[in-house]
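Just the one chain here, the form predicted on its own, laid out as structure tokens.
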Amino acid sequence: MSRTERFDAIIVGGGLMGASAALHLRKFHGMSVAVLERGYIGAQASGVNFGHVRRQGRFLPQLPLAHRSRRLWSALPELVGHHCEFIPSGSLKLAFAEDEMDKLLAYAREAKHWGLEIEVLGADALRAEYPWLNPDVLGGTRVSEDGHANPRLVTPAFGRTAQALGAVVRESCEVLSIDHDPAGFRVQTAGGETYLAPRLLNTAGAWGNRIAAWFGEAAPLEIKGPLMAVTEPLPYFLGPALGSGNGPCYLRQVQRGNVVWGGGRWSQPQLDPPRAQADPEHLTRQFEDIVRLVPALRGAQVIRTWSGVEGYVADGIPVMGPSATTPGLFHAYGFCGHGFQLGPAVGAVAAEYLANGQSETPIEPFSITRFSETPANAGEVHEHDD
């Protein structure tokens, strides 16, 4: 039976950003909100990523948002009632060539002006502290307060808390069309439901560009599937989340001993229906990249592989901010594989814009309007390993 429901805000997309926005709209702004998710909460990019909670290596103007999110990660037990296996184990970037080390050093110098302290480690210090590393490593940089968490726990925790606070969460609820007039937004779903609200948040991930295009604006977006794998439980030894300085691979070890790894290679997913399948040939090559970092992992048994569906904007920078064409619409999508760490704060900032039309956290460099202008930020460092 068809029905019509009215809310203060509608969120299209039930990933981490959408779930966080719903929680913040209810908890801190007292607004009624509906989350419309075509599948299940956290089942797409928010649930299939590496789980890296890192700040180093990010596009520098993104650091204020990343700093705010880092504070929220520490507050997860109070915010959602669970730590979600967040471990501030540190993050370590490694260099095997002089040019790679030069880039790490340059980034460390620049990041200091954005409030991020990065420790520089030479080859001797690395070998002394991490004797399992490839002896060819030249040096690295470390941020001790970075870390990692379990993506399969985080978004459902935000979704459950939002529901407990009064948010309406609809799963298996595909949005077919969205219309806008002076009264607000009218959202039609495949189930025949109609949702009305004066505000709309687009956190539809790889599908976000479709929604933006309905309102006459879009970004150059490519769809990719991250390739991920996990080993059998091993004696715990890794400590920090680890990655190559030029970004092709990364790994972390959970407290149960399993090593999670990925990076540098992708599957070719499809959007309709959502599907991504791990590519065995690429996974084999990816594992060689991992073994180059940590030779002791050669011979470890891989017990599961997976992929997902993610949206990558052409300039490597997400789309986040108010619509340039439609009042009441806010976009937050295309996070290029580095949205997991940012997710809690993206939701908080989006909620502030929906409620008050502004936020103290700067997000201007991410505006969708940059695609109608000459990008001022092209060429900045921004990595994709969340």
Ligand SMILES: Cc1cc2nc3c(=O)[nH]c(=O)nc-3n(C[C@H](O)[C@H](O)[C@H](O)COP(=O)(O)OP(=O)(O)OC[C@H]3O[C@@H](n4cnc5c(N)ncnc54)[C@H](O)[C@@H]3O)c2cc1C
The other form holds:
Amino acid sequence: MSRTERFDAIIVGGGLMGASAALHLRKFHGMSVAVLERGYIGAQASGVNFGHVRRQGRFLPQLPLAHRSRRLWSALPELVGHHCEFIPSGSLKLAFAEDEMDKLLAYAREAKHWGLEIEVLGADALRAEYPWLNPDVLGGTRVSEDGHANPRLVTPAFGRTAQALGAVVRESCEVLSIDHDPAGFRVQTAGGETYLAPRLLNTAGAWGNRIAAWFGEAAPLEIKGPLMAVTEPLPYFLGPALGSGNGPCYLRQVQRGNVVWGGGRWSQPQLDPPRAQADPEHLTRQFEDIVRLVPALRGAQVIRTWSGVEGYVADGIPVMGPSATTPGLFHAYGFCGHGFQLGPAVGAVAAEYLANGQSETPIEPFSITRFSETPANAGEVHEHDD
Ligand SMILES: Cc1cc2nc3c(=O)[nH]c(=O)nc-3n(C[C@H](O)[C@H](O)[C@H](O)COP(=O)(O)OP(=O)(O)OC[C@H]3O[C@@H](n4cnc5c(N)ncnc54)[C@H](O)[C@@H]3O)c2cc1C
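Same protein, different state: after the form predicted on its own, show the form predicted in complex with the named molecule.
Next comes the full complex, and the chain you just saw is listed first.
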């Protein structure tokens, strides 16, 4: 039986961005909201990522948003009733060559102006603190307050809390079309339901361009699947999440002992139905990169491999901001392999825009209009986690 429901806001996509926005809309703005999710809350990129809560290396104008998110990571117990295994273990980047070290140092200098303190560690200091590192390491940089969390726990916790606060969360609810007229948005789902609202949030992740295209907008978006793996439980030794400075290759150890690793290699996922497959050949090479950082891992048994569906915008930074064509529409998608850390604050800022049309957290560089204007950052591609 078809039905029609009316809300203050509709959210298309129940990943971390959508779930956090729903929570913030209910908790701080008192708006009625429905989250429409094609599959399950947090089952796509938000639930399968590496779990790095990292600010170092980000596009500098993204740091205000990342700082806001970092504060929310510490507040998870109050916000969603669970720590979600967030551990501020530190996040470390390593250099094996002079030019890599120069880049890390240059970033550390610049980041200071954006409120991020990065410690510089020489080879001796690194060896003293982390005796398991490859002895060829030249130096590194560290943000002690960053760390990692369990992606399987985070988005469901946001979704459950949003629901407990009164958000309507519909799973297995694919949005097939959206019309807009002066009265607002009319959303049709595969189940035949109609949802009406004056405001709409596009948090459809790798599928975000489809929603934007219904409103005559798009960003240059490529779909890729970062490759990930996890070892058997090993005696706990690692501490910080760490990666190489010359390219994305990273690992972390959870408290149960498993070492999660990934980076630098991708599968080619499909959007319909969503599917991303690990590629054993790439994983073998990827493991060599990891063993170069931490030689003691050679011989560790890999117990699971996976990938995920992620949207990468051509300049390496997401689309986030009000639509340029349609009043009441806000986009937040295409997080280019680095959206997990940002997710809590993306939801907070999107909720502020939906409720008040503005936010104190600057997001102008992420506007979808940068592809119709001459972008200041043209040609530069910014760092991601995978
Ligand atoms: C393997 C991997 C490793 C990563 N590692 C890190 C990391 O360590 N640190 C970090 O910061 N970031 C990382 N990322 C990136 C991060 O996971 C993503 O940027 C972030 O989770 C994106 O969240 P999202 O809510 O935008 O998208 P998603 O989680 O993909 O959610 C979008 C949702 O929209 C739904 N949807 C799409 N179309 C429709 C429709 N028509 N109707 C209804 N629902 C729809 C989808 O089903 C999906 O659930 C990684 C990503 C991957 C894949």
